[in-house]
Structures are given as structure tokens and as C-alpha cells.
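Single chain ahead, by itself, as C-alpha cells, in the form predicted alone.
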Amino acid sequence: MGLYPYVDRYQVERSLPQAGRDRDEILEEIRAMSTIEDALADEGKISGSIYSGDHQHYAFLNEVFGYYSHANVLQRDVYPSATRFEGEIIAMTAGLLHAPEPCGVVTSGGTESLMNPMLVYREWGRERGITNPNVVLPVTAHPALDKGAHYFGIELRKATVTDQFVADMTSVRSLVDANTVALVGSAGTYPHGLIDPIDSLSTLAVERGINLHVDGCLGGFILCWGEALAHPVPVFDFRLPGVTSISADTHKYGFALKGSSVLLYRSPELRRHQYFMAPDWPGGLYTSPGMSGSRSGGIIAATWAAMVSLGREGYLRIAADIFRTAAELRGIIGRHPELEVIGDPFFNVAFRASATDAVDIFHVNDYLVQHGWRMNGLQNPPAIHFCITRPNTAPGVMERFAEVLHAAVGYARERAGTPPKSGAAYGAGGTSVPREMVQAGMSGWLDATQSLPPA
């Protein structure tokens, strides 16, 4: 679609109009924008993204955001039901990952989710008189962790992966030392939705005495009903003792509005090391539990009301057709001996050109977008990957998908030896980044997605 699709459509506002627009024609803008941009995930083209598509659960939610859209959770004193609605959703979080108590913080979402834990273990160690602290943690883990190590102060080893992209447990090993505050492991890895050996790094982790995040932002809502459906899900959650704290994301299979996630800790002195407070300042005791200051009301509410109102009910019957559509998907790609899929998923399903067939993976992508497919372009390997949401597990998608790779594959077979149009973009779908701007360099792009188009 491009960044600026609706410049000749609508009028570009460079400067705050003069006077105020009417607000059934601004409505009318919106409706027509969002009508658009929603029709791909509609039809269940988009991998990731958009993991409920329920249109009249959306309504639900907004309705209930209204009533608190205006609300600053920071004022307790104004507003306690927020008070009641974070604990209340803490607790079930910390119900379905067997926490032996529910101790966390609601947060932002996944970026907050996974850099709060990284302060808190810095300060951990300070208390241990460790001042270099270091966290180990797999070449797959989410980036939003060498965020929080870029803003806290802190060395990130990175450990390498095995033949099936999971942790590998002597190259972790290798590189723990007496600076070393935490071990991470995904559940699921964002690029191949894959688990690393999570009981493995418990071990390791109680051994050295240290601590260990479990990063569930993209899989906590979803693996964690495994089990009761009777999937091969390895244990990953609280019952393994080294695991000190977990996020997970209920803005992606929690199925609540974005933004927001969960991170829920082993104890509350582990929770206090990320609190913030300013006792001694002119306007007045200041405290608050995480990064973020003012928190809306409206997303607070909102997340509580999508976990009632699914219940434990909503939540397997929507799990068991996503494990269900993932591994139809590992069927179908499973087909064409030119593809391969990576490692053991369960609901994202990452796969790659076979090392025996010389077929470009981004030239099966650019046919893929041209016939309106988004997916998500990974690299070291060159992959793409499919995660499946609730929108791709509505009838006749995954047959409409078995049609489109299959063509695809010739596509690429035809043009092997010319440079593919797509790559790897994290957050573009892997192909609506301008040449230019990748040559220009990353920060081009950030600067793109947050300026006008050109006069």
C-alpha cells in the first residue's frame, strides 16, 4: 500500500486548520481508511497483526474503552476500578502461568514488557555488588531486549541456536559468568515461533543462582493452552523453578485492544526493583510502577473485559482452530519439496527454500504479495513466516493459500537468478519498504513513517 496512499485522496494538513472540521466528515475519512486497510485481514491474508478480526468483539471492547478513554489510571483516588481491573487481570495471567502468586504490573505492551525485566535485573545485581551485569540470551530473542540493555546499561551475550533454532544450551553455557544477572528464553521466538529449551535454562539458571525471563509476549496466550488440547507443548511457564518472571502480551492471542501485556513476576521483591519513586519533589509524592507515567483507563478496562467475557471457554476454542490451521499450514507447505518448514512450531509457522531446491524464498514472497498475501520476511536464514491469528482459520483460507503458494513456487522457479523485489523488514510485512530508503538506511524509514508526504 506504500506510506502515503491517500494523498490525492485527502487533504494533507501541514500546519492546524484554522478552523475546526466537521465531525461527520472526519468520521467519514476514518471509516473509509480503516475500511481498507482492514480487508486484507478480513479475508485472513495478513500473517500476525491482527489476532482477533472479530468485528463485533471489537465493538465490545471500544465500547467499553469509551467509558474510561478519557481516564488516568496514575489517579487512583479518581479512578480505583483500575485498580481492581490490573489486579484482577494479573491474577488470571498469573493463573494460566502457573505463578505462585499473582504478582506483575499490566504494561504497554511487549517492547515495555521485555525491557522492564531487564532493569529490574540490573538492579538485582547492583544489590550483589555486580556493577557490569550481563544477560545471556539467544541470537533469536526479541531486539526489544537489546532496547532495554541500550538504555540500562547493560551487555548482551548472545548465545547461538541449534539445527532447530532453539537455544543452544553449550553456547549459553559458555557464555554465563559471575557478571551474568539473567538468562532469557523465548515461547515462542518471534521470527520461527519456536520454544527455546526453556527447562534446560530453569536448570542452568537455579544452578548459577541467577534469574531467568521468559519471553511469552508473542506465545504466552496461546501455548499455554497446549496442554489441555493435547498438544506436544514443553512446559515453559512458573512450574519450571529457575523461571523468575514471564511476559506475554494480551494485545496479540489475549485478544484485547492494542496496547497492552502482562509481566508477571516470581515475587514482589522482584517486582519492587522496577518501581519508580520521587518522594521529595515540590508537587507532591511520585510514584509509579513502571516506564510509562499516564496510562490510559480505556485499555485497562478494555483488556479486563475481553478476558471475561472470553473465558477460559473462548480462549481453547479459538486456540484449538489456531493449532489446528498451523498445522494444515505445515501440510501444505509440506507439499513442495522446494520449501521447508523451520524447526517444530505450533502456531507461527516459519519456513525457507530447501537446501536441495534453488528457489529465491523472497521470489515466493513477491508472488505472495501480489495476490495480496502479507507476510513476514525474516533473515539469517532468508525465510518468511506465516502466523496464524483467528482471521486465517475461517473456512476456505488455508485452501486459498494452498493455491497461491503452489504458484508461487513456479513464480520462483522462473526466476531464479534475478533479484526478488521483497526482503527482510520487521513491522513492513517484508516488502512496502522503498528501495531508496533502504538504501538510505534504516533511519530513513523511521523518519518516513513519521513525516508528511513530500508538498
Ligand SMILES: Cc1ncc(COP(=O)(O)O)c(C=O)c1O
Second form
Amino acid sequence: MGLYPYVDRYQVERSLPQAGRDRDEILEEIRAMSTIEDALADEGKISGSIYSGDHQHYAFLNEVFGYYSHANVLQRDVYPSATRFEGEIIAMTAGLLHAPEPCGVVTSGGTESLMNPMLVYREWGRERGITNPNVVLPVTAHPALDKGAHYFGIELRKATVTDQFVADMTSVRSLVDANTVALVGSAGTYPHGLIDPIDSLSTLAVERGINLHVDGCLGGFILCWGEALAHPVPVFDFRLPGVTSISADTHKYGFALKGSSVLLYRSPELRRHQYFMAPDWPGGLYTSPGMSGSRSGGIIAATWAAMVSLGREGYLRIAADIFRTAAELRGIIGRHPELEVIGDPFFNVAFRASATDAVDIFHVNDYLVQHGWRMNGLQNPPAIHFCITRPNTAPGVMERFAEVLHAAVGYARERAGTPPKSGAAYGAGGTSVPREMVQAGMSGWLDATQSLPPA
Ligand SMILES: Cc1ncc(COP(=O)(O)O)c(C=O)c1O
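Can you now output the form predicted in complex with the named molecule? The one shown was the form predicted alone.
Time for the whole complex; same chain goes first.
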């Protein structure tokens, strides 16, 4: 859609308007833009991102949000309901992931739920005299962990992955030393939706007396239903003794509004490491559990409402559709010898060009893009993924995808040897463009996303 598609349609506010604008006119603009932007997701043509897509569910959550949108949950005495909501969100999530006790925090999203444990494990190491801590994790782990390491001065040691694209335990073991404070594994990984060998990571963590964070930001709230639905999802949660924390995003498969996630700890002692206290401040005894200061009660109330309104039965129903659709998708991809699925995924299916080398996967993606299908581009190796969410499970969506994928493979075969369009953007980091140029381009993109369109 481009960065500034509305520049010709609406006035660009280059400074605060002198007189306030009419509310109806504002709502009309908002409605028009959001309708355009939701259309692809509503047709089931988007990978990931929009997890529920049920507009009645959203309307209900928005109503709940409205009651508390203005509430600052930092003021606990004024809004004790927030304490109820947070405690219950943590307890419900702890139950799903078999935590020994309901101990955690509600955060603003996956990134915060990954950065906090990095801080916690650094502090845990400090208590044990480790001043130069490192964390060992596979290359497929989410970059929010790199961000945490960058912010908190932790060395990250990246392990390789196996030919099944999950953490290679030999590589993990070779990187652990006396300064390792934690290991990380994902359930499942963002790129390929795969589950690292959490049981082996757990064994290693116990053996070394160190911590293990499981990144279930993407997969926690969907994979936890696998067992009940008789899918062979391996145990990845607190039932494994070495797991000391798990992140699971309510704003993904928890079907809450954007801006919420749950981070669970095995013990209150670990959680305490992320608390911040400023007891001498003239403004009073200041304390906050995580990175944010003021937080909206609306998100917390809506997250709670999403969970209790769906209940186990609601989640199971949607999860069954998602597991079924992902299996169907694997079958559709499997019809093409030019393509191969990466690893053995349950809900997020990554695929690449097979060793036949008959197609470039980004040519396949080019065709999908031209027909309104928005996959996610991957690199190292070049691939795309289709992360199945509720809108993709609607009747007819997979049939339509089968048709467009068949045509896309034909299109890609015809163009073999020519440069694809989407590859330049998605694949550049992994090909011949120097890393510095890629980073310069990425910085420019971030500048642009926070700027006005050119005058
Ligand atoms: C595995 C995994 N971890 C962490 C994150 C980060 O979550 P957020 O974008 O909510 O910060 C994501 C996001 O897609 C993810 O897939």
C-alpha cells in the first residue's frame, strides 16, 4: 500500500490545527482508513498479524476497553479492578502453561516479555558474581532478545540450528560457559513456527544450574492446546524442570487487543529482579513492576475479557481450526515438487524452493503479492511463511490459496533466472548487499515511518 497512501485524500496535519475538527468528520476518516486496511485480513489473505479477525469479538473488547481506557493502573488505590484483572490473567496463563504457582507480569507485548527476563537473568548472575553475563540462544530466536542484550549489556551467543531448523544442542553446549546466565528456546520460532528442543535445553539448564526462558510469545497460546487436540506437540512448558520463565502473547493467539502479553516466572524470587524501586524520590516511594510507567487499564481489562469470554472451549474451537488449516496448507505446498516445507510445523508454515532449484521463492511471493496475499519474507535461507490465524481458517480460503499458489509456481518457473521484486526487500540482508548498507536502509525506513509525507 506504500507509506503515505492517504496523502492525496486527506489533509496532512503539519502542525496542530487552530480550531478543533468535527468529531463526525474525524470518525468518518478513521472508519474509511481502517476499513481499507482490514480488508485483506478479513478475506483471510494475510499471514499472522491479525489473530482473531472476529469483529464482534473486537467490538466487545473495545467496549470493555472504553470503560478503562483513561485509567492509569499505576494508581492502584483508584483502580483496584486492574489488580483483579492482572492477577487473574496471570493465573489463567499460569494454569495453561503448568506453572507451579501463578507468578508473572502483564506486559505491553512480546518484546517487553523478552527484554524483562534478559534483565532478570543479568541481575540473577550479578548475585552470583557474574559481571560479564552471556545468554545462549539459537539464531532463529526473536530479535527482541538482541534488543534486551543491547539495552542491558549482555553478550548473546548464537547457536546454529539443525537441518530441521531447531536449536542444535551440540552448538548450544559448546557456547555455554561459567558466565552463561540463561539459555533461550522458542515454542515456536517466528521464522518457521518450530519448537526448539526445550526438553534438552531444560536438561542442560538443570545440569548447569542456570535459567531457561521459553519464548512462547507467538506459539504459547496456540501450542498449549495441541495436547488436548491430540497433535504431537512436545511438552515445552513449566512441566520441564529447567524452564524458569515463559513469555506468551495475549495479543497474538490469546485473541486480546494489541498491546498485551504475559511473562511468567517459576518463582517470585526471579520476578523480583525485574521490579524497579526509587524509595528516596521527592515524588514519593516510586515502584513499578516492569519497563512502563503509567499504563492504560483498558488493555488489561480487555485482555481479561478476551480470556474469560472465550474460555477453554472457545480457545479449543479456534485452535482446532488453526491446526487443521495449517495441516491443509502443508498438503497444498506438498503438491509442488518445486517447494518444500521447512521442518515440521503445527501452525506457522514456512516454505522455500526445493533442491530442484526450479523456482526462486521470491518469484512465488511476487505473484502472491500481486494477487493480494501477504506472506512474510524470510532469509538465511530465503523462504516465506504463512502463519495461520483465525481469518485463514474460513471456508474457501485454503482452496483459493491452493489455486493462487499453483499459478504462482507456474509464474516463478517462467521467470527462473530473472531478479524477483520481493526478494530485493526481503532477501537483501542475506545476499550480496553489504550489511552496513542494509542497516542504513533500515534506519531510513524507521525515519520514514515516523515522518510526514514530503511536502
Ligand atoms: C517468537 C516471537 N517472539 C517475540 C515476538 C515479539 O512480539 P511483539 O512484536 O509483540 O513485541 C514475536 C513477534 O512476532 C515472535 O513471533
